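The chain below stands alone and is given as structure tokens, in the form predicted on its own.
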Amino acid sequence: MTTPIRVSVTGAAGAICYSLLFRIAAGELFGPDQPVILQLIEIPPAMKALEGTVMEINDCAFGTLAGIEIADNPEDGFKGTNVAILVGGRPRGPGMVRADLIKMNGPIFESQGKALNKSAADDVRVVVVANPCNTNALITRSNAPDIPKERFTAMTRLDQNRTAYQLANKAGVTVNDVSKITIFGNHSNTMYPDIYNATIHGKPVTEVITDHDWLKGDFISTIQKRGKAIIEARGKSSAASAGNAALEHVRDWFSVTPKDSWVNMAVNSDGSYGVQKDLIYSFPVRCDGKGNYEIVQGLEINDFAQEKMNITQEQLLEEKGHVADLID
């Protein structure tokens, strides 16, 4: 039989996991012929909610879950495990601005970190969902020195999906005819969804979509402020479109991207593009399907581009200041 992977996951009893974990247990992570046992972390007060959804999964007799877990602690909680995706954190309150929801969040992502350097297997890959993600990664990542910097991620994948849709919705073309989609920095409101490398078709979608006002405009604006849109129109977060690109990113780092692709992460910065080193930064990436990845390199980077990306890369260093005293 193969030897079950090991996936924590935090803020279990949450939104987003609701969305997330039954898909995990069903084998849309890893396929139908890969076991999983699934680590469930939360809070002691939410520990009964999450003792209800484990309920559920259960009662789904997934073939390919191979047990659960649960615990109130990340050192339990990332005990052995293989792959940890971080979801659990304070969402930000009324008149609290990004700094406050930064520094409210960074203890979390401190303790988390030394409990991942304490606990995980050898082998683990982590993936932050909650946020500010970056920010929270890169925390999360200079408090656990034993494990490589590049199996630190922030998941930019949300934006790459809210991209192909605007992108396909203003062509007239399915999200299937839009591809080499690139997110470059941040996930907040300075993120860049590049528009002169990605494609329609096959064609430049400067090509296709010749409206370039709007491309430059009101498209960038609504990839940034989607997340407050959705807010305002629900009056919740993202929960179901979050927890599905969770599970692409992961899915994606253990397959193997074609050649003529890419896909998004923010990752660790080794400098490309000009982006200042160790930032958890998003660039486009491959991935060989072992769990490792690398930077697409020599995309164009025009004065527009580099502009864009220039501003998003100066908040990260801002946020990074922020929380200083947690990654020295």
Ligand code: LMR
Second form
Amino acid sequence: MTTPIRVSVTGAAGAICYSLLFRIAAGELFGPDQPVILQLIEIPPAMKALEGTVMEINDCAFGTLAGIEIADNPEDGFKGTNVAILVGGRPRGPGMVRADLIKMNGPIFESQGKALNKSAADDVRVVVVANPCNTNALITRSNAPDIPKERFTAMTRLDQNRTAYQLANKAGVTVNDVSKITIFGNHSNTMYPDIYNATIHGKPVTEVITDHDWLKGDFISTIQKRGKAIIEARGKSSAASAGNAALEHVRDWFSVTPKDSWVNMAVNSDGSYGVQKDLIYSFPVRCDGKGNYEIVQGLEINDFAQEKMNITQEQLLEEKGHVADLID
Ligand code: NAD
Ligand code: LMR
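Having seen the form predicted on its own, could you now give me the structure of the form predicted together with the named molecule?
Now the full complex is given, and it begins with the chain already shown.
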């Protein structure tokens, strides 16, 4: 029998996980022939609700699910884990920016980084979803010195998917016709969705969409403020679309990225595109199917893009300054 892959997920009784866990259990991460064991982590007051979610997962009788383990602390929950998806943390409400969550959520990632360092499998891969996700990933990584830096990522896949939809909708095509979208920087209101290297039907986006004022203005702010717009409309932050993005982030990390495209993840900066080393900054990447990735090199960065990339880097440096006590 194929050895199951152990997938730990924090915040397992929350809104995002109510869609994400079922899709992992259904085999959508690693395919129908790869069993998975779910290791679900919550805080003690949410364990009862988690038991309800577990009952529902079991009642789906998923053939790829080889077991569920639950834990009310990260050390037990990360034991032997191959993949850790860190969703647990407060979401923002109306009137807040994601960075307002640093003081509440930051300390969670100090203890989870330490727990991963101690308990996870040698090959563990980590993605942080909880906001502010880039800086939370930086805190997690800083507290797990035995795990290679490249294994820590934060989720900007939702921004990539939002960009695909906005471009397809404007051009009157489907999302399948849009490729090579790039998301640079922080998952925040400064993120920069770069379309100068993207294509629609293989043609530059700027040739297909001739409303360049929209491309430089409303399009970018729609992506930057999409999370806020959803909170204003629903009264709660995005959940199913975030769960979908988390699934796609991990699935694509373990898949071979086609040569003529890429996906976006916030990863450890190696200095590519002049971004300060060791920041968790979103870049376009290509994955090799074995859990490794390379930052796509050689993209053209015009003055407009460079300015936007600098702004989002500045914000990440500022956030890093606010959590100095958690990363030293
Ligand atoms: P939610 O409040 O519905 O669920 C969060 C869950 O996390 C709760 O059940 C809570 O008990 C649990 N939790 C809190 N602290 C924990 C800890 N220390 N260990 C384990 N579990 C813990 O929130 P949600 O809607 O599921 O959102 C979760 C996070 O994801 C928020 O921070 C939100 O802002 C973020 N988010 C990120 C993106 C993105 O694109 N990166 C998108 C949407 C939401
Ligand atoms: C999103 O982009 O939808 C999430 O990060 C939630 C938020 O606070 O905006």
